[in-house]
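The data below hold one chain only, encoded as structure tokens and taken in the form predicted alone.
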Amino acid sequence: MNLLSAPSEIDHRATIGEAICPYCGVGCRLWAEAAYGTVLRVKGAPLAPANRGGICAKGATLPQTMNPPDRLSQPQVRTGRRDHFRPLKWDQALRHVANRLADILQRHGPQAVAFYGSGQLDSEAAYLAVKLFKGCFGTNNTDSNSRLCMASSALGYLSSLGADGPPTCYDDVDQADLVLVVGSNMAEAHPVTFDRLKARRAAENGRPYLAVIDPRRTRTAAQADLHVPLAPGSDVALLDLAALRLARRGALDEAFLRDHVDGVDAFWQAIGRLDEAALVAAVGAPAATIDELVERIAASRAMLSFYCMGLGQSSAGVAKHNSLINLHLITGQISKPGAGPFSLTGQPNAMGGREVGLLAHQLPGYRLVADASHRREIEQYWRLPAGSISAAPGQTAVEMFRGLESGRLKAIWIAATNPAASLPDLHQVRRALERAELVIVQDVFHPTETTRLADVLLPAANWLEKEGTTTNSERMVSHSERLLSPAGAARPDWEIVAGVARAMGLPGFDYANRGAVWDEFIGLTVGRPCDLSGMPADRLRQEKQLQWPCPAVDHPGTKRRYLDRVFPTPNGRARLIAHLPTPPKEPADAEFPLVLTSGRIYAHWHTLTRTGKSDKLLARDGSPYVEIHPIDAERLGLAAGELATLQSRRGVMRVPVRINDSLRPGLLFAPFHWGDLWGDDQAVNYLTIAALDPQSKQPELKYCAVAVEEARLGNGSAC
């Protein structure tokens, strides 16, 4: 049901302004012009520092985004799962969640409750909802589907150098000598990015050295200089072997590591027991390709490390990302322009979701829940009695569906985010679901993959009809104009979770504007790591974005984290961590012989729920497939465009076969975009694995076991 109000003064009347870009954490600032309720047009902000004028496919056809028709626009609610939906006005459907929810909490106990947000969700949202769970219900089952993308990478920041957030800005691209891409395809993930890299490299006849790690020759490796084949899974070992002839060639910082950094003598003695020719056996590219990529790193005088899902979906997440500051701490490339470690989120807001506690063991300005004076430092801020906010994490992305599917949990409320598509093992994903005894999902469109199974659906403003903050890859934080009303009776966000809060009598909901919320939130910042103290509503609405750290009102943002060489660690001093190679969790075996991973396309992000509104990026990149090596197509006597299954331990895909020999024989590659709502066994998580590094709780989406063979009808013939 599409029950749109009359326009108000707003869209009558050509608006034009600014805001970031809804898709990846490049963060693009796009210029916009809007009338009578729709966008005329879309195009790079020319002096956005992020961009600089540039703009992909995504971001060039939002406009096709904004009103389809299955634009949710009006709550609505529903008795039992079989039964259609019917529309309630704002204050009924408030009173029902509200109601609902104080019934589970009396009867269950706040352990019972969960919120699952995402990047998608502004700085303001976002802390509103750690303030209604770990505030005033005293949970801390809050999450984010960051945790399937930026949980390792945030800790490995955290553990080695001592808070999280990238040391780094974009403007080291134009300052390195060498720059390091390590499990990320930015042609086609973070293009924008990647079009300033190759801008440079043009102008400057291949300046800087481009070394990419990667199993697959993708569209970045292909490009490179030096593309490093290793096989899936093999990151650890080739990093250690990395540190390892590194000190065999004398191309330590001795200096840096005796005056900053901890752990030195201990790293050496872990690492210093491997066994070179088992660590090359292990990584399989070729001898020479590895002592290349050695000799680069050795001779480079400002190293800079770009790199995303290849290391952190792993269940040696952190592993990966210690292993790869390591390279930056022994030699000294890091706390200087041009170089350093340099995470690319994959959200739009993965950063401030991060900054406002969001994640299940994370409190407001990058404090933790198993620190005590954190939590009493949050509940005096928030005025709240000693003791209100749990002293346990809560359940992350993975744990919380699991929790729903046993009993432990009974109710779920999902904002802007599918995991009915995106988290791994989809089976278990719909039985959670189904078990829950209240889902409620607040989203700008319906149906997705999880609205179809919810029971109640909160509407939610889309781009362009709402303010909001967020924060990009390189700790830039922005603001976002308003050019839209809403459709319907949609709001923003935050409004939303406020307004629940309110209906639950619950005091400190009462916000006069988002600009409210934004300012009491960076209250929580004085002092700490991410400081954004500085940055009150009124500045960001003028000078539009600001880095932090920016503690004052008069303080011009920090491009560069740790320059003066002091970390955020109680001695000041960074940390080198060894971590021995461990094996995926899932090995390829004589049943599942081959290995597949997932990953992003250009045309597309997540689980085309606002791409797949775009006739022309469907007309790009319309259906899933499977790439496949031709050394095992034809040992399978699989044919390009035939239909093949793919089998793995938990559910079956059956998509057409693509031919491509950039990958290693062995190596399957899907694109995770599509879901059930575009056909039957297309998802590829239905086959991937939920086993979660031990620490960060991120899940091994990058490596699972198939088996492939011809795809056959239901009489047993072949198609």
Ligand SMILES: Nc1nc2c(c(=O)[nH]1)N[C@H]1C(S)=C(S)[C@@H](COP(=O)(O)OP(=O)(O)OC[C@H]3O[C@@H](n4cnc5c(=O)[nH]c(N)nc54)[C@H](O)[C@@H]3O)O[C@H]1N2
Given for the second form:
Amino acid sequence: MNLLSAPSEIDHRATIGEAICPYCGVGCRLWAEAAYGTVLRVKGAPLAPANRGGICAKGATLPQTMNPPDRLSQPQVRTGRRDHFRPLKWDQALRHVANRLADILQRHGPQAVAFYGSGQLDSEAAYLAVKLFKGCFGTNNTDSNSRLCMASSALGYLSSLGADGPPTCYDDVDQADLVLVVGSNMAEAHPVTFDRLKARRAAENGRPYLAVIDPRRTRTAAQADLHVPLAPGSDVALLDLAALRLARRGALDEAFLRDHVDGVDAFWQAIGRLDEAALVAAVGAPAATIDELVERIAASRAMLSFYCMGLGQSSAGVAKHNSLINLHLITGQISKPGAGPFSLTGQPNAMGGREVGLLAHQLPGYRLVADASHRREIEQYWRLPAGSISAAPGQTAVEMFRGLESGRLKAIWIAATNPAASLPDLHQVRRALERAELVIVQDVFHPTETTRLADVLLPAANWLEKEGTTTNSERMVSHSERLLSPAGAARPDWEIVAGVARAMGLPGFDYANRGAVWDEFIGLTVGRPCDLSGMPADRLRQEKQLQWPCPAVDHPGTKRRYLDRVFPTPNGRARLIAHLPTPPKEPADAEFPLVLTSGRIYAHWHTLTRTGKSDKLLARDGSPYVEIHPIDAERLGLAAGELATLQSRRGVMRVPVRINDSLRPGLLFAPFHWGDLWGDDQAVNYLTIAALDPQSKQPELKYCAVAVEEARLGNGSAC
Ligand SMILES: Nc1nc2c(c(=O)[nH]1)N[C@H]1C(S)=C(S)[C@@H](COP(=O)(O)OP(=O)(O)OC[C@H]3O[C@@H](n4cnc5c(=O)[nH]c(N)nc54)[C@H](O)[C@@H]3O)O[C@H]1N2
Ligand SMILES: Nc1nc2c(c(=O)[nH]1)N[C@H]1C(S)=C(S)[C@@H](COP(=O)(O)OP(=O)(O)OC[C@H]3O[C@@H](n4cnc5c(=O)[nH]c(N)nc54)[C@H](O)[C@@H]3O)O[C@H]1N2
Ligand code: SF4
Ligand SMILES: [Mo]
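What's the form predicted together with the ligand like, now that we've got the form predicted alone?
So here's everything in the complex, that chain up top.
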């Protein structure tokens, strides 16, 4: 449905339109009705391919989050961090930001500034941030929270298959006979896709078979035919073991390996040296369960694997991804309907962020900073002198905050992410932001944990207040309509970035409208793996969504990639990449004897700036907690509801205990949603470790060592 009236008239009468849900990467299209400046109703759009009318509780409660008192609706600045913010008009604010950035660039050079964006920015905004920082400033310190999320997944695809992006699509759920869910709690984190799987299993007598590989018996695992409760961090051991056993059973697709895969001999040589008994011990799951998993893989004719942060948030994240893709390659479970690796994307536009190059190592169109010809292509397109884009790799998310603390970085512009709640080792993050010369934060709300530490606040238009483009987990590129005027002076993110660039006197940022930004960007994808050139803004607005690659305006889009078994590597062959198991960076020891993992729950989104405003969602889960196995609770003398003090080498957390036998003994789980705004010492990220995967630089948010004791009432520092 199109807009019924021009934006200025919208607020006075009901408008109806469709926009992609601003939460998870399922990318549900939501039908919304707005009037009097707010959203009255939302429901799943019935014909949308991603959700076919489906919606979860987070999407359905969006109207409760739209007009809160903490809405940021005016640019604000302050001179010192202890001063109050004062409101500014946009032209003053843009000039202020432009002058301060220009001053720092002049005094310290381009490597002293950074942009830290988000998979929640639309592609237009993310593209312009890349153009401004990488192109005009000449710094690749241009990263996003997708570094905490999809970086290992992106590198896993690139190294194994030759290009980022999943080969698979949601319709594969209907074709698979075996679904592996590895390190993903789909029932809570990607519920509408999980509902689709459940619906087919209900209708088809339990088909496809569902196996879940997760150290916790999650709500996803509880509905599976097989749950493999592996030791956290032991995925490579499990996947290598499965490969060895499949080989021994003669369950390999030898023809596929011969014709389409490189590195086969080296792979078997490398993992052939592993001792199977040692691998079984490392995995720590019942031997019969592992046997059953191998049996099912061997018998499958179409194996689809969904995976998410249990693989990525690890110091062996890329190794885990390569090892899972290895399983698909050795069994030929790729390049056919119902089969293949399928990374579930976290955020609504983490995929789009990768397409426009909003990760420190990337450039638009799945190009790489490290590739001189890629840099040259982009410079020419942007009409910049040769050498404008730096060859130096940029600082990634965690590295940026280390750089701010050490003084190497002076300024950071943060947009659509809340690092003072979501990054690991929050004490370090606070020190970094306190040390920074300039912190610009672009958000829809204030205060957040991060806006509280800013010098400049830039008010962004909220969901439904702007048009924009996002790409979901299955490469579906979607247009979202605008139904509301932005609150107060808030502006779409892309306009803010373009406004700062223009205030700095930079050419190339005069766009007539959002569509002009999109149309410029897709020109950079011609002939690339993520070819979007057949979906200019007009077509996308009309057709609502199209799946890439889509190389021509009469092309229908592509459901599945690599059906011809030609991979985007130089010789067209995929690669087996062997990894040997490595332990997590901070194993439990005598001093910190328990392992803490963290993640999501169904009712809440990240740092609660949205879902924390919904009474309905707060009624489901209103406060933070830590889950502990009954055996550990008994040993520690902890009862349900008691306040426990958790301590790691970096910080302390005090939250009530929930006893839960779905964990492995020795493992604790805490949701990461609650930050400092909700109370002191409640954020799990004071405990987490900023250990990084050596290739992807994604932090090991899923594993750190902690000690626990019961908090004695009245004793604030039980540790
Ligand atoms: N409700 C809700 N949904 C969301 C989000 C949200 O905030 N709330 N956020 C979105 C975003 S950005 C993301 S990235 C996704 C994340 O979605 P998921 O990755 O599904 O969610 P998590 O809870 O972070 O972690 C998934 C699982 O990994 C398991 N795990 C931990 N360590 C290991 C390990 O070593 N191996 C294996 N195999 N598993 C392990 C955990 O027990 C957990 O069940 O969710 C998206 N959807
Ligand atoms: N311990 C632990 N920590 C984790 C994780 C974990 O599993 N465990 N997961 C990590 C992962 S995968 C992720 S993705 C991150 C997520 O972490 P964050 O990105 O920090 O979380 P959000 O709360 O989504 O922050 C988004 C911010 O953008 C604002 N916002 C919303 N819409 C817009 C918009 O349109 N424009 C602008 N400018 N602002 C907007 C919101 O108000 C909010 O302040 O957390 C990571 N941190
Ligand atoms: S499943 Fe994800 S995209 Fe769909 S309504 Fe729920 S949060 Fe939004
Ligand atoms: Mo994420």
